[in-house]
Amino acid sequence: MVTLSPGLKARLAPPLKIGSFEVGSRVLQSPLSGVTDLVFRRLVRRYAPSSMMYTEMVNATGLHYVKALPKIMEIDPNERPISIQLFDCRPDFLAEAAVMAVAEGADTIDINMGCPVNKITKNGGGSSLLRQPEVAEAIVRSVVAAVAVPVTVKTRIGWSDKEINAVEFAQRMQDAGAQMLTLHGRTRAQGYNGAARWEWIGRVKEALSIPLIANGDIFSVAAAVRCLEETGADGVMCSRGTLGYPFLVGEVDHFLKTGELLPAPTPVERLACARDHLEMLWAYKGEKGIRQARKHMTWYAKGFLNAADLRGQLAVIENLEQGVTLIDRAIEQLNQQGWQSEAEEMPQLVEV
């Protein structure tokens, strides 16, 4: 039984203030590499219209040298609130990229200082900045000076168990001008293994005056509420829990505002959403969208008997018609036969 304490409800009732910018939800959709494109954000926003969304992270060095902005920076003029996430280790390139992002319509600029992937960290970006706090501070100061919108930071609790510096690092980001910080409760060395250490999020919250958003292991409404109670954070960011389940942000948001648990979508409803996702990716990206859709389709096909067979078929679709036929056939079978639960493991991906 999930309950919303009066104290938590009262604490989270006002809008989330990021500098001068107000957001009507305390539940945010994490930037996810290869996932949070315009199509995915539209699906999440169906159920969470007032939540902050984030683009996939954008390489500031790439922006410096290319003439055309990458498609991952494209945002719908009507999708608000929206943040464009940037990464790099060069303060001047990041400032330049931030100006471009604001011109594209970003309400805030988020700087990634938490991605654990080697190809990012070996070039000085992502979580490697935890080991270079002076560079990280210079980055924030440079971006803050370049744009009028709020600048935020997403990071981790440290590089490794021997190098946990979350409190000091967060304070430096705040002093440099960051207006909000999102903290993933794992070290870079952990990757996505082990439990997120929410106790460190609580310690950082006590040390800051700017809003702190908790990230890591938010796979359900119950987990979100427990995290908020334990950490005192100003909000939660959903990441891997939204893969094949764009309903999660809206479910948590609804509960925090009303104390009411929404009924979970049935397998048929999830597959209908998968079909929408597939059709939208085809309309937006064509054949490339079909290739990208394969992983999404396999994430949706979980939690019912024979889902594994459907996943195997969806993982190799070559065109829109093939995918729609498979999904419609599965929906028809579920409607005729009902469904039985099948235990599944959570998917893995790069959470930035």
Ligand SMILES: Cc1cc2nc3c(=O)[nH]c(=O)nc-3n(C[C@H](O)[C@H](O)[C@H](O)COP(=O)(O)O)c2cc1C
Contents of the next structure:
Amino acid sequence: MVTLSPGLKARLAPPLKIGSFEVGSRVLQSPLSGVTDLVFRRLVRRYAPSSMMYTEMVNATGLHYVKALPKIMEIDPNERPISIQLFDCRPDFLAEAAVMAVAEGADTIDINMGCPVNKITKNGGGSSLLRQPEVAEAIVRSVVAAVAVPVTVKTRIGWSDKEINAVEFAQRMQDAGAQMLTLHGRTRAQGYNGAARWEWIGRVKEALSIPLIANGDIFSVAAAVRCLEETGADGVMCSRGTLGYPFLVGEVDHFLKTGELLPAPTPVERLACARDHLEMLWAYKGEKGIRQARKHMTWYAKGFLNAADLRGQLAVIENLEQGVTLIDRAIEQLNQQGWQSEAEEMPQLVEV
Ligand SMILES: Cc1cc2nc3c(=O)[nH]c(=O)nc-3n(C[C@H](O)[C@H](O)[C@H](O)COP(=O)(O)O)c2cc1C
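Next up, the form predicted in complex with this ligand. The previous block was the form predicted alone.
Up next: the whole complex, starting with the chain shown before.
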């Protein structure tokens, strides 16, 4: 049972202010490379119309040399509020990319200082900036000087357990002109393992005057509420909890505004959403969209009898018709038989 305390409700009632830009929700959809394209964001926005969304991270060096807008940077003119996330280590390239992002319609520019992937960190981007705070500072100053929209930073609590520098780093980004910071409560060394350490988010919150968004392990309304209570953060950002579940941001937003839990979508509703996702990916990206849809489809097909079989089939679809036929057949079966959970199908997974 989750409850919304009057104190938390009142604290979160005013709009989130990112510099002069106001956002009508304290729940944000994180940037997820390979996931948060225009199609996915459109689905999340069905349930969370006022939430801030982020593009997948965009390589500023790539933009500098190619000079053409990659598809991952495209914004639908009707989607607001929206931030374009950039990564790189060169302040001048990032400033140039930020100008292009604003021309595309970004309401804010976010700089990725948290990505743990080797390919990114060995080139000086992502979380390796935690070890180069002077470069990170120069980046923020350079981007702030180049664009009129607010500039924000998304980072982790440190490089490793021996190098946790979230408080000093966050203050430095604020002093350089960042208007909001999102903190993922893990070190780079943790990757996505272990629990997110929300206590560090609380410490950083106390040290900042700009808004701080808490990130890491927000998989449910209850987790979001607990995180906001424990950290004092100004908002929460949902990430892996939205994979195959574009309802999460809207569920948390609705609860924080009303104190009411929305009914969880049924397996049929989730599969209907999967079918929309597949059709939209096909319409937007063609065959490439079908290849990308495979992973999304397997994330949706969970929690009902025979879901594992369906996942196996959806993982190898070759075209739109195959996917739609599989999903429609599963929906028909669920409608006829009612649904049993996967746990009932696999009793060994049920906790006793
Ligand atoms: C598949 C995947 C892609 C991601 N891509 C990005 C990205 O492009 N930019 C970014 O700042 N973080 C990215 N992240 C990190 C998430 O935004 C988030 O910080 C992290 O997953 C922690 O939150 P969680 O524990 O709720 O998942 C990615 C994470 C995953 C799992």
